[in-house]
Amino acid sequence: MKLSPRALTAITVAGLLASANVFAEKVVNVYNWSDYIGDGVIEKFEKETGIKVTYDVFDSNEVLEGKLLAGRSGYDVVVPTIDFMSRQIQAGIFMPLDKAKLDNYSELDTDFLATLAPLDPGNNHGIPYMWGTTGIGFNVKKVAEVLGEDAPTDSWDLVFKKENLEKLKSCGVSFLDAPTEIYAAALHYVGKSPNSTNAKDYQGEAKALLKELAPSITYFHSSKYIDDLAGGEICVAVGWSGDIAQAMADAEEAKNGVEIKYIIPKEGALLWSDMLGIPKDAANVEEALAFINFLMRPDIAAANTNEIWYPNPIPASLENIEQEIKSDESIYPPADVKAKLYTATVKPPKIDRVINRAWTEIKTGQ
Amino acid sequence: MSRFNLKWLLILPPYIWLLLFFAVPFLIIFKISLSEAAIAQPPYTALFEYVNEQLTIHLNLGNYTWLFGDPLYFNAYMSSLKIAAISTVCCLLLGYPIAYGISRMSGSAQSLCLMLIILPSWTSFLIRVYAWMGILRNNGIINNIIMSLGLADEPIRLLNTEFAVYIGIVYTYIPFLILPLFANLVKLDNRYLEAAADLGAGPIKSFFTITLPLSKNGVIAGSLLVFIPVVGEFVIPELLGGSETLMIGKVLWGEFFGNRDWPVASTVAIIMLLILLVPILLFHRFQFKEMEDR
């Protein structure tokens, strides 16, 4: 059972009152994605700084956003994805970060910061934590069985060509329940801008394509597919790079004969970054900055990447990252693949509504 | 005088309860449903504005007309009502014999069986739904049995279908039907049945002419106790259902989290409450009758 933030705060407060040294105990309340930190990293931080970490997890940007918009979430560090954070900055949720207190700020990849700057002007509100791509994960054996040896396993054709998906339906297909991300891929596939702000683009060819595919999609979900891909319940998933890497590792561990592969399709894919930020109403700002700074330390960033298989934006961490991970081109893509990646921008609320309405229609046929 | 005070003391708590946990939240939701979505914290516009000694009230009825303009919402309400109705009938067909059986048992067997019905609810509801995911999946228990018996070569898709949603709902809500029904059936005076038998009625006839009519209030109360919460159910269709299962709970989630449109989400909730008002009032009527009978 997970305690609500308020309950946690209450317990923390009760604990503090009970102890004699009320003012000595420092805490930081962190709200991060599930399975998104290295083993022992929190303990190490607590030991080195004496700050106690209350660690809570979520599995969708929407849930995090719901809490942030309601206000007084009780968290000091949260980790939204950059396009969500961009809108949240507009809503006035985040405080500008005091970079003077982040000693490790210089460790960040400056090219990467420049990529994010349009979404967080001046990189003032967020520090990139981990990044990844939205691509395709598949069960090597099953896909070969269903589509034959020459299946287009390097291209969006695998899931966006109706005749392929219809066949793959027999072994199970999942798409992320993330309308902006799937729409971006579909728009890109039909030759439109993945960040179009023209409502017609979302109602035209891309929608027709997705509607045509929908009957062959087993379900739309943003976390269920990890277990299902590893367990053989589905054979193709449009999902996030690290999640599919995790399914890969899970299948290997289970020794169930399932071999999973992740690809960044050759046409290009969405690049996203999860951002560390501090809400304006955070109670423990100093501690939050200390925690963020700690995560930017190269050895810690390496420990996190080694555990969760997502690349981090700290170049100096590379020497401590396992060979198996840093040489995997689906995780650390080479320059020519990286050049084809695109980022998501914030859409006007009216376009958001058009996207979400079309999404419901695609998912339910309504 | 003291008697008057005592009476008020007794009556007050339920009213305070109702005020705090029904009226206040309802008014808050109603207020939000009259505002407009905005990129702000909280993400909707204010209803009242006081500038230069002028109080301006902004009432936005657009969300209500919006719901009527798009067939999605109507279809979602209808589909939720349909799923709730079918689940209630399934619960009833399955639950009535169980409740009847338990009510005819002797003391210790009866407590044991009641215990068996209540016991599963001591574990988390979410864990029980996850257990069903394990049972229904392609390489789950059911498919393994079917395949090992040679009844099918390929696993039958059970999870992520509407069928799985019905299984989840009936499984979760059936205790809510069995318990009130049992409480009703256990009061049934055996002498009625003996008299019917003496007068030549067979067991089937006496069931339909005596037992069933006498348990009417229990049937209705139990059914509504299933029907009302199922209409707004979100977790079960989300975890067990596929993408084609349209329910108002999922639409509401989409409005709230996907569109960040709290005003429309609140409007969906208000309309749902209005739709449920009829069954809720019915429930109270029959529950009241049931109490009077006692």
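Rigid core here is just the name for the largest C-alpha set that superposes within 1.5 Å across the two forms. Positions refer to the first chain, counted from 1. In this text the structure is predicted, and so the values were computed from the model without any measurement. Compared with the form predicted on its own:
Core-superposed comparison between these two forms: the C-alpha position of Glu48 differs by no less than 2 Å. For Tyr332, the Cα coordinates differ by under 2 angstroms between these two forms after the core has been superposed. A movement of the C-alpha atom of Asn306 falling short of 2 angstroms is seen between these two forms when the two forms are aligned on their rigid core.
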Second form
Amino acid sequence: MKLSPRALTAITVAGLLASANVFAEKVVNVYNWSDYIGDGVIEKFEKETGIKVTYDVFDSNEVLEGKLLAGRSGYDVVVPTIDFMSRQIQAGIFMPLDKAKLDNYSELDTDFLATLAPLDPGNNHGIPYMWGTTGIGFNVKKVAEVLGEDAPTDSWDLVFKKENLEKLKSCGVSFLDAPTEIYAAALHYVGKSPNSTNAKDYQGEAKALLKELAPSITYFHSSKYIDDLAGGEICVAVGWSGDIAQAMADAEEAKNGVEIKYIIPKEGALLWSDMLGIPKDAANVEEALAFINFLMRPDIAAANTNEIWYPNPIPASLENIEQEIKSDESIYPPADVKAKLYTATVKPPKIDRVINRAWTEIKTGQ
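How about the form predicted on its own, since we already have the form predicted together with the partner chain?
The next block holds one chain only.
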């Protein structure tokens, strides 16, 4: 049978499309926190799997959540903190994970998974990536110069007492631009539950405290403080444990005379976990699962921890983690310190609105 030119054209186009699909490059689009993966890890994944990684970064849960709630983010793997992820699960943002395709799932610390299960029932939607605490990093020499040798460097008093912060302003102070975390610390400091669901707690003493402190805070930011603390541009940062450990390592490498210390305040602090999840509208699910599985491999988890100084939930990785890191009690806190840590819970939408409005007032001074 003789085919018409139109039929021949259709067959040719179909053949070209089929060929293109066969040779189409596999990709995974990842959206992670800034400075949060080891050097060479992505390249190693690409070489071993043939999957190309497109990698973007953010520095606040609020930015990530905005993209996820808007839909069609274009990302296949994202890394929210567990309390944010919990409410995003409730909103139907994430697909359940096919654990049968995660060969390394058995490497996860089962006790750690149990602590996350109330926020992710059955641990069905997220894989813990790294965890840490929210505490205080400071320049040892500058803080001593400003506040004296008896400065309360083991306590939230260092940054939550107005008279201390007014003096520290002279050498630079940074707070995380993370309203839920800073508010939790302030609530805890004034004797309220860090997970209060009473709007009056957020509008009362804790808000008054933060508004009083704001004029002495050089800036609110969730990543800039790493370089600034390492370079001596600021002397105090309320920040994440691993970020401050990175700043410490950067200062040591630079040999610039800056000595940085990180503390988990004696009153207690927030323990958090950042999670790996796959949005329900992800285009490359198989590739996303492969990437998550790769990150759970003990040698890869160790490589990440050795680079970014955050502890991971893979016990078998410990043998390959540098001694300096795994013996550091500010990174791997002992049991008595852990006992004073608290975790975040999901807040009702009404409380979220109260926090966000108050945070704007605190930052703008209005």
